[in-house]
Every structure is written in structure tokens, then in C-alpha cells.
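Only one chain is given next, in C-alpha cells, and it is the form predicted alone.
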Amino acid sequence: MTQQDAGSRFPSVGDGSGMTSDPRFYREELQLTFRNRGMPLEGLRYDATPTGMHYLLIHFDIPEVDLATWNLKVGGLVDRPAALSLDDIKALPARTEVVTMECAGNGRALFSPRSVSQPWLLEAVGTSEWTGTPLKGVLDAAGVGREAVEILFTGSDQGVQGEEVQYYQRSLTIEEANRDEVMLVYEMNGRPLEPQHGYPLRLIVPGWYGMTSVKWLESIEAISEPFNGYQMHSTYRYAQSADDPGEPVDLIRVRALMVPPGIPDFLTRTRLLSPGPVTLTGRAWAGRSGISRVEISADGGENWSDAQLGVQPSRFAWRGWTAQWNAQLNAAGGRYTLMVRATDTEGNRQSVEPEWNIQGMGNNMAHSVDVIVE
């Protein structure tokens, strides 16, 4: 199958526009959901998300990797091309960084109309201890040429998207690739990477949305022109229409989430609480910025009060927060909509309403939780 005829062999979903205002989900979206898990919001209790709770997005298939023959190819516009085994990479200087990772499509299913794709609500996030070696050291050893403008990363996962047969590929500018925190990672939470998380080696780019952290890494290539592949220029864009190229998605937008208090209704997940004092808790994060403020509302966003901020375990990890709320019966039958929003150190604050875009990217609207006090 060629790139030109790939799209014609696969049926369109819905009316073929790729958008829907129907609150129901397509079979294809459910199929994606079964493959790609989200973090249960009660996972916000942990400083580092247990590996089995961390969100997961796999564009194509989990590739089969034979470590006996695998190596990382470093080439393109470099003075000293290399093929590095995993042992070679582990012999390089190592570091461990606690990093919060979030999918750029987190919150997509809350848009209307929405893009027909992985239907994330709010669960596409997790924080892990990642261990590996700084990418900068590998690039310095290879000797990146002056004519290079970007570093291209290619994973071994292959599939069809946007009518193209492709390997998953993303690029970074030379400046971004040489940031101290960018790593080639082989351990997650103190253990070797699991197959679904990129075994044996993946890229981690702290502060950026997760699409940048290429998994199952096969090659690193210094290139002389900006990479124009599908995952860079056809998706992960803040676009308002199909014809709008939009701005590229990059750093994670400010967000706070709440551990839903009380106990849930099985189907609707509405929370049931007894009257009295309630401690609300959660996490907030914002790419490369810090969190300066977290606010709580118990009346659907009419009035806000400050939460107390906890310690941030690392520069690129989420920050805990707590707030006290007195749950009481009210004229609405004890029904409340609790909300939380965060402000980062650059002054960016979550909005109550979503900021819509056609691909469903970067929806960081304030988190709301329906509760009944009974």
C-alpha cells in the first residue's frame, strides 16, 4: 500500500467530516478507548503515578522489539554517526527526573462539536520517575553539523493516519533538543520500560504535551530543514477549521484536577457525600511554569476561594493542593457543582468555558465535579 492510496481503502467514520455533535460515541472511538487507558482520578493521590495507572496512548500497534538486534541509530548531519545498543546507552551518565506527562487531546470529549478520535475526558495524565541519559550528551558525542536545524525522532511503530502510511515521527529544534532536561529514557518508576510505554528506549521531553515523547525509539537524525511529517503539520495543531493550519501544540497548558470526594454512582460518577467538613485534594501543573494559585468553587464558578499549595516534587511535576469545604444540605436538594482552577507563574489561568478548536487540543477548562450531599 502506498501513501497515496492508503486513505481510500479505509471507511470514513460518521458523515466523513471527522467531527460530531452527537453526545454518543462511535464504535471506533470505543475501540480506541479500550486500547488507550486513562488514569483514574483517584490516582491524583500519588506523588508518582503507579505505572499501571499512568495514562497510555498508542497510535498504531505496540511493536515487537528484539533487544539482541536493536540499536539506536544516530545519523543525518553529524560528524560521527553511531549505532548504540541499550548497554551503550546505560553506560552514559544517568539521571532521574519526576515528570508529569499529559496528552494534548486530554479533554477532547468535552468539546461540542468534537473531533472523532480518542475520546479523552480528563484522565490522560500521569506522573512518573523517568531514568535515562540526557539527549544532549548523545548529540554532542555525534557532533551535530552547523547546517542542522532540527533533530528528527523516529519510533518503530507504523500505521496509517491521515491517508498516509508512516512511522511515528516528531522533531525538535536544535535548541529544544539540547535542553538539559530532555532525556533518552529506559526506566519508568525504577523498572525497565514496559512494552506499552516504549521498551526499550523512548524520548522524554518534560514540559511538552506527550506527543513529543516518541516511544520505541529507533533513530535520531539531524536534518537541514524543518520536518514536514504528518504528526508535525497535519495534527497537533490549534486550528479552528479544516483549512486553518493553526499554531503547533507544544508546552502543556496550566491545569488543576480534583480527586472526586465521597463515593460514586456507578454509572454517572456523581458523588455522594455526608454533611460536614470535607477535605478536597488534587494536583496542578503547567508545562515549564510553576503553579502560583489554585482556587475552589462550590457554586459552579460564581465564587472562588484559595486552596493551600503543597510541595512540588520537581520542576516538571505536578503540585499537590488541599482545600476545606463544609458540605451542607441546600435548596437544590443537596446538589453542588464543585470546581477547581489553577493559575501558573506566568499569569495564565484556566477558563471556566472551553476554548474550542477543531482537533480537540489543549482543552484545559476548569474541572467540575457534581456532588450530592445527603
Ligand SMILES: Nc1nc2c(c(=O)[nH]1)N[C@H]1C(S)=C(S)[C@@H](COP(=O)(O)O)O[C@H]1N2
Given for the second form:
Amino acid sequence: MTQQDAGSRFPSVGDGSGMTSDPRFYREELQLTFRNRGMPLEGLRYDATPTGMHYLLIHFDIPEVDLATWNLKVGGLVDRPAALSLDDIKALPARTEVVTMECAGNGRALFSPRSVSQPWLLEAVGTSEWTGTPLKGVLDAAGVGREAVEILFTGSDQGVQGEEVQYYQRSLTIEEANRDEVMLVYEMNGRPLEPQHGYPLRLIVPGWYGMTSVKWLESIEAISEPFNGYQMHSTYRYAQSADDPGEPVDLIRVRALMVPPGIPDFLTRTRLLSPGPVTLTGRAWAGRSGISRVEISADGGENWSDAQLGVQPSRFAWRGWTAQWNAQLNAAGGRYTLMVRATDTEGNRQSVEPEWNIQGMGNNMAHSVDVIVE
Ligand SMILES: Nc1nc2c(c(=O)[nH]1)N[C@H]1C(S)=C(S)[C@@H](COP(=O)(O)O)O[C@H]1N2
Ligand SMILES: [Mo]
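With the form predicted alone already on screen, would you show the form predicted in complex with the named molecule?
Next comes the full complex, and the chain you just saw is listed first.
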């Protein structure tokens, strides 16, 4: 795969293929990682992630927004185009929803070879209490025309990706856009959105991977053809090769994560535990579906036992789980690989082995944690 032609103004890293099997990371991946923090896994202990611990994904720059001139344009194939100020939007019926959001690239760096991009391991997830107004109300007020097939959402952040100068844009079908839970959001955890999370207004599409929840929202347009822009057509695809158009990435796949038990070794993050009973805890989620089962293994996935499920605070939020494990010395120097996997109410279960795709999307393989009991 040649992502960029020779002679590009933006030469690709490594061998130019856009892929690498090198276990070391490129400087460019590190650069992205500093912009786009992850949630430390101990953050799984909170029902709602403290805002400063929520993961971030910012493709370009955080745009500058002046509220004095900012408005949300509602246009395209609608009967009553509008330009709404933030006060106009805040005057509409308000709704608050607890939503777990996850980046579609979470787990990308666990694939080999991996796509050279934001190298998430497992920390691109967070849960917030989002407040805003249902998008449906705004669409109904504008009167979406019969010939419209999709709603296009445009953020005010601009950059270059795949050699293409673009604003960050994603679309939804009319049906998806009109679902009850889709919201135009101006508050996160009871405070105005912070600049990095989309101030002053963003879309939140519960159940979908994060790329759909467009930040710094500036315009909503009803359009007559499916939108084919870069963030729909060239990325966020489950594809096996550079020429494979693949399938679009949409709803969040089932996943459970564990709060790493014991104490960490600073550099390797391997965990140290004392012998005796340990309560393992974590969260599980699955887009729009519920969680029907969480299982843990202490032998790298040979044998599994059921965890206890906690309450799910909202339909779109993660669900807590706990499991008892008796940590014992063993012949392997006390070394164990603890694993957790979840099954959703549709019967989808996480696999232990990675199910590879070229862009590193939706890698929901079971979480493993190396521990030493001593
Ligand atoms: N305008 C705009 N919206 C965006 C993005 C972006 O780069 N620009 N990134 C998307 C991606 S890929 C994700 S995973 C989520 C992350 O939201 P957060 O940074 O608030 O966690 O925002 C989405 N919305
Ligand atoms: Mo993302």
C-alpha cells in the first residue's frame, strides 16, 4: 500500500507503506499520542470519567471559536434553513444522557502489522454525562425535505488527511440522525464543553464509535446523496487491504476492560500482587446492546469463570463487573496472564485472538494483564 505518492509534500513515515510490524513506535505516532491522551485504565473505577481523564481524539487542531460570531447553520434540503446561536440551542428542550464513547481505533497498536496512526493500546474510552438537546427537534423545526437521504455534520476544524484538505465531516442516514438519543451537546459532566471536547457544541451519537460524534459542530445539512468524504470513504472502514473498500465502521463492538490489579512496575506496567483473595473489577459495554456475560481467565484463556455484573447506569453506558480470584504462588515464578471477555445481549463474544484489519479498526480482542504473585 502506498498511502502517499513519492514526491508528496507530506512524506510517509517508515517504508512509505503506512504500515509497520516494528514493535518500536515512530516519532509521528508519539506526536499524535501527546495530542490524544487515553484514559488510564484505573479510570474504569468511575461511573462517569472525570473530564480531565476522558480520552481525546483530535485529527487536526483544536479550532478557535468566538461565541460572539459563532452559530450553527442548519441547511441543505430543508424547508426552513436556520442559524442558531448557543443561547437559541440552550433554550430548546434539554436532555442529559450517560454515554460511553470509544474510539474506533482503540486496540490498533495491538495488531501486527499495524497502521501508522494514533497507536492506541486499550485506553481510548470514557463515559460522560452529556447535556444538550435532541437533534430530532432541530431537524423537525427545519423540515427535512423528502429527497434528503442523509444529514451531513461539519466541524470547524480543518486539516490535511490522505493529501486532501478538508473540514472534519461525517454523515448519518436520516433514520439514524432521528433516533431519540442523538443529541447536540453543550455540556459535559455538568460544565460547558472544554475546547478539546468540541466547545461550544458537538454531536453525540450514543452507541456508535466516537468518529461519528462530530466536535466543534458548525453546520448540519440535509443532502440528497450518501456523503462520500474522506472520513466516510477512505477511513473508518473494516478492510483487509489498501484496495479493499471494506465495510463502514459503525456501532461499538462488545468489550470488557479490567482495572489492573495490584501495583505496577513503573516501566513495564506488569502488576505485582500479594498472595490471597483479590477482587478484580472493571467495566463492559457494547454500543446499543446490553452486556449479558463477563468472564475472566487466570490461565491466558484456557479456562473461564463468570464475573458478577453490576448495574448499568444507562442504556448507552458501561456496566461494572467484579470477580474473585485467589492469587497463589506457582511454579512459573508467580506469573499469570489474567484475561477478561464479555458477551453482549446479541450473543457477540470477544475473541481471544486479534481479528486483523488494515486500518486497525474495532479491535475488541480480550484484555490481558500480566501479573506476578509474590
Ligand atoms: N470535528 C471533529 N470531530 C471529531 C473528531 C475530530 O478530529 N474533529 N474526532 C472524532 C473521533 S475519531 C473521536 S474518537 C471522538 C473523540 O471525542 P473526544 O475527544 O471528546 O473524546 O471525536 C470525534 N469527533
Ligand atoms: Mo476515534
